[in-house]
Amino acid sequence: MSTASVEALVDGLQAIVGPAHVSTTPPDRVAYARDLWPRSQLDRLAGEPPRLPTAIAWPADTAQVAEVVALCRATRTPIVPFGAGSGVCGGTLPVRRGLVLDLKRLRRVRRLAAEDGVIEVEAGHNGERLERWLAHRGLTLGHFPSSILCSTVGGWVAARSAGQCSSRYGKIEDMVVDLEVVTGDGQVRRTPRVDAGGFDWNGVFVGSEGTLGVITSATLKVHPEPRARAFRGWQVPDIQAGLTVMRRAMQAGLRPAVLRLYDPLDTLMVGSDGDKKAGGGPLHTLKQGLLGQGSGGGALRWILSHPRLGNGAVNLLPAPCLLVTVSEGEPGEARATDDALAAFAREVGAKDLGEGPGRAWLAHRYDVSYKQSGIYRKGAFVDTFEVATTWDKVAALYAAVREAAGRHVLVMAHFSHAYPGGCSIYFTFAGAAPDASAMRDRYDAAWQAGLDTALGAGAAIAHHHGVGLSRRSHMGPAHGDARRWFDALKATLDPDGIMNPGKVFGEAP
């Protein structure tokens, strides 16, 4: 944009949202040009300059909103919508600059019908201090992402999230009952509640990650606080048998709020009998370097730089795997699941081990996002990677994954968020080379064989992170045809092409 344009573009954001609510200052716009994208860290490390958006606003309320999206179709700027910067897929990067639009200010309750299990609250609300507010009440939305303490409820509309606690309450898509949008043609719009019969409109915008326009507020469900918990945690013979735990759990209609099981490397990153089998080795400095132990990085970067040592090591741990669950609801209610969850444990000859595992995974659930930047300061780098695929395919899925992505990566991985019909594979990868621009190279080979197997087996390339830059290669192929009812829409929601450009399918073709 000209240096007329820019300044036009201000005065009338000003004008909008008041001076106080719109930067063009340096800080600022580098603060926004970011999100917790590891890609878009290794581009820093390799000294690539980050795409600086031309200002970002922070509007109060929809209206303010929908007066900024009309500002930005007339002169044709682009829009990020931005809600906590949380994201680790590069949604809210500004690829085109335009305006960064910040929704915190919109954190507003509007209304809570506890009698309806129901609670309309704005875009930018906090959902830890969401939960803390409706716990007060006696209530819970269930929804705990890792990202909880800093991430929106918009953003988990917008890149449609899961808690770890999907399998009792559903994933986000599963609780919103109407949304309120401010599409790109700069009308706000509101869906039909999803018990209105047809067409389920919210569909169109969860998981839209700002393509189609700004999601200003979401009615969503509420469940009453459980009562009761139940936690315990096994030690099952193999992967396999753990699986098998998991899909007659699902399958039976029990609704746990854990079901999450560790891969040999990962149960020995938690701590499962994990120091005993990692002895004095590499194992054991892998582990400490991975949890941010240790001083120094040589000798993780060391493991890091061969994988294909690092993953045959791994190969030769003994086979035992945690399985972690946890149960809730009403005192019988959570004590029936734990039961029943015992009885399929036994019969594939798991170990109990009692209560703890299960009270400490819940005591640590939030500490992995905190772990990340000890390793990339040791000269290395770790991301995650999640998939999601029927019963009869997890485990084949899980092998191929590791193989492919294992010639670049160190690669682990755990299962969780189980339903009826499967489960998803949040997979770790941690790798390292001889310096930042050979790093990047080696990451996006990683990426490149785990979507090209996760695609070539029939699975879901993605299962709650979002798309946003990180998966957009592999969005065409993965969605067929369904990728030109997406133009359509886009055409119709946003006719000018000024929201989040570039994301989620990219530019059009």
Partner chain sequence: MSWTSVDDPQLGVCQRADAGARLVEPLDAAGLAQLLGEYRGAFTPTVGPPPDPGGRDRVWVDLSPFSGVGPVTDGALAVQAGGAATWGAVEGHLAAEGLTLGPVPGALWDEPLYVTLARGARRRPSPRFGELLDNLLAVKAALPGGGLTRSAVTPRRATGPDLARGLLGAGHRAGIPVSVHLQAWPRSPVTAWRAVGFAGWAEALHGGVAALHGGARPAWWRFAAQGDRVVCLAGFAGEAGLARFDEAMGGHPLDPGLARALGDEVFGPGVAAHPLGAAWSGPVSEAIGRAEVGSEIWDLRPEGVTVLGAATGPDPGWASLADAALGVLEGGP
Contents of the next structure:
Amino acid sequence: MSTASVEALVDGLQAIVGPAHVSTTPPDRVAYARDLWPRSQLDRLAGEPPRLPTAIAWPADTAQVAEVVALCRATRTPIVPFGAGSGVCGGTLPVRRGLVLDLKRLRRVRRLAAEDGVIEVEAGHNGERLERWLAHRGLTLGHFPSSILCSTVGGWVAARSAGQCSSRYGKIEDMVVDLEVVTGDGQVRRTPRVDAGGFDWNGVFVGSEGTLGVITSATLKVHPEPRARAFRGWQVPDIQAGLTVMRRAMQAGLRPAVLRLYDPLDTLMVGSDGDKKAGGGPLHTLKQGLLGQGSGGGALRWILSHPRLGNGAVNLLPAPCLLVTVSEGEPGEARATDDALAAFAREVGAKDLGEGPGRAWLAHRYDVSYKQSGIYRKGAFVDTFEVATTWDKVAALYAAVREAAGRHVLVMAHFSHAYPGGCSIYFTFAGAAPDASAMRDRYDAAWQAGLDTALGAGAAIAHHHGVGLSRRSHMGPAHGDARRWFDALKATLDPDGIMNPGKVFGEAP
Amino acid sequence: MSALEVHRKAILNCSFCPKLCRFACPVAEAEARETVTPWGLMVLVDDVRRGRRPVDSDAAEAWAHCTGCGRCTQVCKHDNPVFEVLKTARSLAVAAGVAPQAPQAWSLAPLAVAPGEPGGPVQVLVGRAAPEVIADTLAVLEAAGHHPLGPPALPLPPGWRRGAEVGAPLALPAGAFEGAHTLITLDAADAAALKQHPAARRAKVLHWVQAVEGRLPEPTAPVLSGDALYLDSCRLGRGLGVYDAPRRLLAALLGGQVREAIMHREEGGCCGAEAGYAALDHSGPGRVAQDAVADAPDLPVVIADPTCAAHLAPHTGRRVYPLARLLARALVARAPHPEKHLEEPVP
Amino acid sequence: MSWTSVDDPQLGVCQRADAGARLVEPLDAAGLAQLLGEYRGAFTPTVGPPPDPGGRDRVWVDLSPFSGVGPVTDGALAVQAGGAATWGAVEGHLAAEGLTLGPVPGALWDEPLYVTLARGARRRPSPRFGELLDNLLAVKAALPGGGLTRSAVTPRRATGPDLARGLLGAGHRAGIPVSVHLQAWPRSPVTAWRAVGFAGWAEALHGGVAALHGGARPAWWRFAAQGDRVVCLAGFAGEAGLARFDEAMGGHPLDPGLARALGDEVFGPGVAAHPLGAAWSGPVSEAIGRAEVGSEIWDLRPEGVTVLGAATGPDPGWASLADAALGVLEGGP
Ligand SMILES: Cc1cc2nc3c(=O)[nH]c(=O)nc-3n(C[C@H](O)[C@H](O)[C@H](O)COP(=O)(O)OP(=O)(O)OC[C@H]3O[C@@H](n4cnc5c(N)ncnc54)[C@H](O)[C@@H]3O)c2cc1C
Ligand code: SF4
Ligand code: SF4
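Give me the form predicted in complex with its partner chain now, not the form predicted on its own.
Up next: the whole complex, starting with the chain shown before.
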């Protein structure tokens, strides 16, 4: 953009949102140049200058959003909607520069109709603050992504988010009743409720990652806060046995809030593994390192630079795994669910570890993200890679991804977000290399291997982190000509192609 | 080693962190701006540390967007001392001559002291509270048996405490509190700063609430007839760990209940007044204040620190009472309609 | 060469075309995709010969090749069915394997899956087994203008907008589903019935919501006004919170035989036709005002209910947007 056109854009924006709510200062442009995609972090460590947005604007309400979209249409300025930038796929990177539109000033609760089981809340509302606001009133959304502390309602909807209790409350798409959207043509629209039939516009905007329009508010389902919780940890003989418990529970129509099965390495890391001990030696070092403990980091870097050895050592871990369950609701339901889960667990020979693991999980449900800093600080990297598939393929997919990505990174996983038909596998990749550029190569290789393997296995290449830039390469193969549907929607809703260009499917061929 | 290198671990913790305290930072929430999240502020510090950007006025301006409330550190599982790092960064900006002017000027305003017998054993640092609030607090202290009250032997140099918060520390002369065994402050921030200060080493430092708790007569009638929202001031709560005493004092003054913000006590936010933030020509400090009282839109607001009360009242348009005012009214509870006395706005 | 006239079909991809190619039957999914890619006029899907062939401007595409059902994936209980299979055929296939889709509304029994998807019918009165579309694990469709969509068989749509759902409610203009995967469940027969009477709609619906919050999950239920009372009939299968239903529902118990009689019908063909789609949907509080004598409530959920018989048409703004997007799609790649 020429200086003159930047000035014109900024003038126009200032006229809409007020001078205090537009910025082109270097600190703001740097802060908005990335989200929490670890690849961007590695770029930063490698000293690669980020691609900066031209400007950032903070609209106050839907009308201002609509005016900004109209201005950007007129000036052909790309718009990147921005929630809290907690996305981990590069969804907010301004790859075509342009305007980053931060929605967080839209943070009002517009309507709470507890008797109708819904709340309408603006897109920029922070998740944790919303959940506390609801809890104050004896309600909950039941949506607890690990990023709840640092993400927004609009980001959840746009990136098809899943919370830790999705097996009971559903993913975000199961919670949306209707949406207010400013589509790329500048129109303010409210999606129709889909109860009775007809075209499912909610399904179109959920997961659209800002490519079709700006979500300005969402009507979501709310539930009474659970009055009771039953916690349990089980040591299951192996992964397959744990998966069997999860599958049978969901197919029996149970709705546990949490069903979370850790693989042997993740079990070791979680530490509530009954009688298993890491002892000393490399696994202990690894555990300490991954937990961000211990000083230096040399041992951690060494292990993560030799992933085959590390993964090989993990193969020697005992097979038993930790399965954490939390059942909640009215006391009767929580109890009945817990009892039924216990019956399924006993059938596979699981050992009851009591309430401890479940309670520990709840108390530390968001803490794992703190480990990230320690690992990067010690010169290594970590990322997560989640996929989903049907029960018949889960174990094989797990093994295949471990095998393929395990050549490049240390791999561990847990299995969660269970449905009657299958579940998601949430892999953690950790790696190291002598320098930042080699780290990027290793990182890219691991992702490529993971995505190729998931695609080859007929699995979904993501479960809830979205596409952004990190999965874009595999969207075509994953969806075939369905991309034409996307292009048709895009042409209709965003005729000038200004909405988050380059994301999800990338530019039309 | 650069001054920032001392904080390397803390800086890296934040810059590699997925913004886990973003919901808790009152400034980040009110301004809705990534740059002023603890993460954003610290990434900027890290860029300076790595030599990737200069300490310039843009960076210094961003670093001014922190009230030092300590909520991030309280949430953070690393206990990351964000404000400590920012104080260092601010001092680099001051040294480079690029720090914003308003917070500097704010820090240089003189600190008032109560009149009284020179060099007395109990001294009261009244800060910059409004005269009525000073009078009320002194009356309450008096009723609690703290007398004689006396000023320090030496005048305090301007900016002695707040200077450090904006990056320009000014030393307090040794012997400033010679002869005092108890130092009482009106603002908790002053108490916290004094506790760190060598000049006050020998004295017991108390916030006025600590000095009066349990020493006042029971009020004869409620001073406010209904409920009131009690806000923890961040320096009194998180800073000094004083949560229950002001609530007990307030409860005795109300016809109704002490009501709480959704995030309160250890989780309480901040009103936006401190560390030079309120001096910025920016809408943020006002919005922080509005957020602080938003959970109970219809209730009067009570807070123990006069600086907080003075910041909250004009920005929120709400009835905001310094706790000392209500206590002083209880002491003189002669009025048939006690709330009438309180209708005048709080300075 | 493109198929521009009904007299000029690419017969290579068809197993059958009648005189003038007004009724073509594609060989397979790829053949259908190619037909749709080459023929840019209006077409109507059918299964077998159309009841009324209509004029020469109309082409019928016979989807009989996509009527098969099976196999069922082990473990995941995902049943694969051709888009032209009927719900009844799928349920019949599953019954033989000890599985079920859950209650299939009688009106859908003989309807091919592609028709239901094209109508966008998504609800059914089954808290236990969920909406019809919660049970849709994958759809593969031939698109107007050509091409085949692909989608992993997965419990939840995971990346990007839900393009499979683009098919829903868009008529067949959005594409023709050639293969669908549906979630099946272990067949658990209805073992308990309940009939509960209420003084009015408000009590009945609030009772129903309280029961759901309490954890009750009837395999099916319905609420209908009968005389001066409202009756809820419900059937339970497996561990589905019967005790919690009894605790939370309120009202006064009636003879469970009422529910049982209806339940036998719900699980099989022949129950009174249900006009899915011709209904009003909205929040519970509004539904209470709308439901009158003679009303029936379909699929009560805490955040919304469907009142039968009180249809509201599609929103015109959205309808024209859908129309525009479909136009782009039909224009081909
Ligand atoms: C530590 C950590 C843990 C995480 N755990 C989870 C988890 O458990 N579950 C989960 O689902 N995700 C998780 N994530 C990923 C991320 O938090 C989610 O994708 C979240 O939904 C993003 O919300 P956000 O507000 O930060 O959106 P952003 O990151 O700002 O944006 C995400 C995408 O949505 C678009 N967008 C944002 N707001 C709007 C809007 N209003 N209108 C239109 N488009 C918009 C953006 O353009 C971008 O493409 C995690 C991330 C981190 C860092
Ligand atoms: S203070 Fe702690 S939680 Fe906040 S950004 Fe820094 S490391 Fe993360
Ligand atoms: S000290 Fe308070 S204002 Fe400063 S960054 Fe931390 S939470 Fe924000």
